[in-house]
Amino acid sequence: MPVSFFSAYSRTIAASAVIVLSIWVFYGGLSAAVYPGLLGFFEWSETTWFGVIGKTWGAAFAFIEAIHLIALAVLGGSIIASDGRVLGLVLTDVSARTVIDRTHTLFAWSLAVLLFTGVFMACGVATKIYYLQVFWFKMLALGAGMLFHYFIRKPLYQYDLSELNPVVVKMTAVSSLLVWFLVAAAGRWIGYSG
C-alpha cells in the first residue's frame, strides 16, 4: 500500500518537497551566505542594456510595467476562469475540458510575458530589490506557483474530471487560486516596499 501511494502521488510529493525546501532556505535554514553571493549578479544586471534603459528612461520602464500588469491580469483571468469553472462558479454552460484547455494557452503566454517583463523591470532596479525581503518572497511564491501549475494542477486536469475524486479536484482549484493570488499580492507589495 505505501508503495502505491508514493508512486501515485510522486509529482505532488516532489513539488511539495521543493516548496518546503524553498521555504526553509528562505527563512534562514541555510547560512546567510546564500544571498551575498548573488549581490554581484544583481549589480551586474543593472549594467545590462535592460538595466540602463530601465534606469534612464522612465517612460520605457512604465510601458514595460503596464505590459507586465496586463499579462498579470490575463494570467489571473485564465486561472479564475479555469478554476472557477472547475468549482462550478463561472462559465457553467461550457464544458470544463474546453475552458481548461483554452485558458491554459492564455496562461502559458501570459506567464512568458510576465517573466520577460519582470526580468526587464528587475534589471532597472536590481540593487534596490536585492535588499527587499518581499522580492525574495515573491520569487519563492512564483516558483511555487509554476511548480504547482505544471506538476500538480495540469497533470491532474488532464484526466476526465468526472472520474476523479471531487474533493481533490476542488481543493486543487482552490489551492491554485490561492497560490496565484499570493504571487500577485507579493508583487504588489514590492511596489509599496522601499
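Residue numbers count along the first chain shown, from 1. A quick note: this is a predicted structure, and the numbers were derived from the prediction, not measured. So that the term is clear: the rigid core is the largest set of C-alpha atoms that superpose within 1.5 Å between two forms. Compared with the form predicted in complex with its partner chain:
- For Ala15, a C-alpha deviation of 2 angstroms or more is recorded between the two forms after rigid-core alignment.
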Given for the second form:
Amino acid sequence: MPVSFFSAYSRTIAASAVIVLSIWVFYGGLSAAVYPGLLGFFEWSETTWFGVIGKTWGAAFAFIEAIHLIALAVLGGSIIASDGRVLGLVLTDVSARTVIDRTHTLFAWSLAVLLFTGVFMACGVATKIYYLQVFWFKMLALGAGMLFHYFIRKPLYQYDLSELNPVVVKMTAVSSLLVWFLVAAAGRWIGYSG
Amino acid sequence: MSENTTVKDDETKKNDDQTAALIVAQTFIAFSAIYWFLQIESVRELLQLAYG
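Okay, that is the form predicted alone; can I get the form predicted in complex with its partner chain now?
Below: every chain and molecule of the assembly, starting with the one above.
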C-alpha cells in the first residue's frame, strides 16, 4: 500500500521535497555555511577568458548584455503569450495547444541564450555579485522557474487542458507568470545594486 | 483487462501531475504575495522617512 502510494504520487512527493529542501537550504542555515566557500570560485571565474573580456572590454560586456536582455524579452514574451492564452487573456482566436507548443520552442532557445550570456556577464563582475543578496535571490528564482517549467508546467500542459481542473490550470499559469516576473525583476535589480 | 489498467494508470498520473502543480503553484503565489508586499512596505517606509 505505501509503495503504491509513493509510485502513484511520485511527482507530488518530489515537488514537496524540493520545496522543503529549498526552504531548508535558504532559511535553515545551510546556504550561510556554504557561502564563504564559494568566494574562491567567484574569484577564479573573474580570471577566466569570460571574466577578463567582461572586465577589460566594456563594449563586449555591453554587447553580450544587449543579447541577454533581448533573450529575456523573448522568454518573457513566450511566457506571457502561452500563460496569457491559458488564462484566456491573449491570442484567444488561436488554440491553446498551438500557442503552448510554439512558444515552448522560443522559451527553450531564449533560456539557453540567457544562461550562456548570463554566465559571461557574471564572470565579468563575479566578486561584485558574490556579495549581492539579490543575485542569490535571482539564482533561487531562476532555479525554481526552470524546475517549475520543465517538471510541473510542461507535463501538465501536455494534457488536453479541458480535461484538467480549471483552477489548477489557471493557478499554474499565474505562478509561471509570477516566477518569471521575479527572475526578470531580480535580474534588473542586480544592475542597480552594488 | 490491460486496457483498463492503462486507463487507470493514465488517470493516476494525471492526478499526480495536477496535485504537484497545485502544491507548487500555491507555494509560488503565497511566496510572491508575501515577498512583494514586504518590498512595497519597505519602499513606502523609506518614502515616509524621506518626505514625511
